[in-house]
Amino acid sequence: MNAPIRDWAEVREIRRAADETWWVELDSPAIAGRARPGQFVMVGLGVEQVAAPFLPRPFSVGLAGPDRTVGLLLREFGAGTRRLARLRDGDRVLLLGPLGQAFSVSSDRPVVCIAGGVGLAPFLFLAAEQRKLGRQVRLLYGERTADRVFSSELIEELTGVAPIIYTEDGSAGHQGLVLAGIRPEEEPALLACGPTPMLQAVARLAIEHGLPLQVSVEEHMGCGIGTCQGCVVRSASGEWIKSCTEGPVFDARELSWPT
């Protein structure tokens, strides 16, 4: 595996896409040229802007554009992401990546993506690539309320795919959980990224119906390269494995899912 790239990247564009949610495009040709859907980058401010919180934050690569930009989906969860949300065009951030394992997509099957919250990010990248290859993509996307839904117009602009949206309260799209959009008897295989409870539910459904499933887990990370061991998940054999290096994308059968 190639060593990750350390790159000072300039913010080319940052725009609000939903409540406390931003789409950020960074100028990083080296990382954009190597990144694959499902991989991530660590984003920090380096020692040039020393201030708390100091540790970088992991973000799925949401786009590796033809103009060699890296796109990220940023939602404000805490002090670190709030600080990054205050970036402006021309600011610089320190990227490390691309990191982790990517999704593996068969060329002879339609792609079915199940996204919860910011788990949408890797599927923006994946859907855009698959559509360029002329392959069918179905994107199921769930949020709690309408104000959290990432702009459907921007999704179509980035991917060429119209998302099928679910909100828990029915304030946008279909009412209910995103799992309601899965058609077990028709799906050839599933890809999922989102909060752990959502992944657990998708895994149970896939196991029940014998469907292949790849999941991208969302775990806290301090380094992204396997040193801090803060992102471990339990494997099906009971061992703890690092999601930053052995994941974040796993075959769902490799992981332990509570029953």
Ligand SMILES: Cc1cc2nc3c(=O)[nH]c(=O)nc-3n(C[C@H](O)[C@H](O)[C@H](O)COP(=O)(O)OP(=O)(O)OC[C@H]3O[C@@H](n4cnc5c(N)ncnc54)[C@H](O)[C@@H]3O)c2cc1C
Second form
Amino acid sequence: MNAPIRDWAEVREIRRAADETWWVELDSPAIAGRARPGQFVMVGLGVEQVAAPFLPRPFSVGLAGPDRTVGLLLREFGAGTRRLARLRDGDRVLLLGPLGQAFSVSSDRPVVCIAGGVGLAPFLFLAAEQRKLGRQVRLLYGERTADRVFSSELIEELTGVAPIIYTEDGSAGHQGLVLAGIRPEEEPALLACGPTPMLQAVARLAIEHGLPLQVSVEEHMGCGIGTCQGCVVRSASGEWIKSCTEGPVFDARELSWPT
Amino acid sequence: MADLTQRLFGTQWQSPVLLASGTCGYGEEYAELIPLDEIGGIVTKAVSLEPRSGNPPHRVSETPGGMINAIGLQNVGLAAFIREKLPWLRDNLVRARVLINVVGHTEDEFEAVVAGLDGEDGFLGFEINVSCPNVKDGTLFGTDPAGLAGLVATLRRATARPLVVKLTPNVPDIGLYARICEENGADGLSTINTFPGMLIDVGKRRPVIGNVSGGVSGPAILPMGVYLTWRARQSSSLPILGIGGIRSSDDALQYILAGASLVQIGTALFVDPEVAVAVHRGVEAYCTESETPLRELVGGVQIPDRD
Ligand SMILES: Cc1cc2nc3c(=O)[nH]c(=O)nc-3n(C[C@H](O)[C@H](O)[C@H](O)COP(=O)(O)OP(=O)(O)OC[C@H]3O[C@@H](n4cnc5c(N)ncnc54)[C@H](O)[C@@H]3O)c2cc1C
Ligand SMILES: Cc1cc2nc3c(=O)[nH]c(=O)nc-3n(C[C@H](O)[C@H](O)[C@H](O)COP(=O)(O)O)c2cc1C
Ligand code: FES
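With the form predicted on its own in hand, show me what the form predicted in complex with the named molecule looks like.
What follows is the entire complex, opening with the chain shown before.
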């Protein structure tokens, strides 16, 4: 495994992409050059200040651009992400990355990405790469309501893929949960990233239909590099395993899913 | 030229800066990010006799000016530590010193870990953790004078290596515990471990931490750590490793002036791994500017007369 890179990166651009949701481009050629879809970076502000975020926050690499930038999809959640959302062009953040395991994609099955909320981020990167290789990707993307939906023009601009959008109230795209977009009979390889209840539902469906599934999980993190044991999730055999180094992308069969 | 060298625990130290237990794994994870062999050393994650699986998530979260953690001493256990972790430390760290953080449920368990490691190569000595707030019996020995006396005396018989005891801040008078360690043959003290704390998610009306409570660390605890280091210094002449909230050389110097010979950095490593070297360089610059060797700064705080 390549060692992670520590890099003070300049914000090249931050633009609003939906309600409380931002697309951030950071100038970090070293990290952009090494990142793979599914990997993440820790984003912090250094030790000189102690306001949130004091601990760096994990973010999926949303794109590692040809112009050597790292793109992040940033949604305001608590104090730390609200502060990061106030970054301006030219500000600097301390990055550590790329970290963790990437999605693995092979060409022998159609790939279906199932994104819930900011779980969209790694699939922007993945879809853009797959498109470049001339492969088809179905990108199913769910949000609660229309105002939360990450601009589909921006998604197409970044990836070349048109997302299939679902909202719970039907205010944008199809009404319902993203799950409805999965067509098991096509025997797709499923990739999922989003809230835990969504991952559980996708896992049930994958098991029922015998479909391969990789999930990207979220857990609170300290170090991001495997030293603090802070970020554990339960493995299929009942052990606590580190999501920062063994994940965040897991084969769904490696994890334990409540029944 | 600044002189940062000290002779402590029977060995030469090139730097006063160590990485704190539980925040640097077993060294290897930070090898590419921190030039470990340029700093004072590292203290490993706790090692127990049997592997421990640890607490349910969430195990960590940010708190104002720091963090709370309840890892629950998850570790690979003595046998796997010797097999899988110690060889790397032995082969890769030459000038940096290694202390192994040791935990146990009982005196016998502490003794078995110390005895089991004593004959191995690749480390200098032990840091005895009687101060973990995140497991049921974690501070049992650290808050019971008689228990602590017995434990230290037993471990003293089990090893001739440096024996440092890591104290909990969660006692009315840390001086008492410092004296007990000294009287029973310890070689040094680490002050301090985390403070017990709790964080509640008001939306969910539930504790954030899976273990309900956890240990608070980071800049928020700096003044308490400095004070308790100073208090321990008043009661004991053992060398002290100062810990708690260090993220700059000024922070480290506060501990040193309060009485610490060495310091450890924990939480701040998560924010920026380069902090360890930055603190070392800053202390070096301070010694150069004040034309004072580091060892003469230890305990050098001047307390004005109060009448
Ligand atoms: C691998 C990974 C990838 C992620 N990718 C993205 C992304 O691309 N875009 C995005 O907007 N968000 C992403 N997140 C979630 C993001 O890290 C959290 O929203 C953020 O940490 C919340 O911080 P806060 O201060 O705003 O929230 P607070 O709730 O105030 O944070 C308090 C503490 O809880 C932790 N925390 C709270 N929620 C989460 C969470 N969901 N995941 C991890 N830690 C949490 C924080 O790190 C902090 O230590 C990702 C999380 C992980 C683990
Ligand atoms: C995630 C985490 C894990 C820790 N694990 C241990 C441990 O195994 N043994 C121990 O003695 N102290 C442990 N500590 C305590 C630290 O070594 C240190 O005493 C404390 O965090 C205060 O220093 P800081 O403010 O620089 O972090 C841990 C701290 C953290 C944050
Ligand atoms: S975040 Fe520290 S081990 Fe995963």
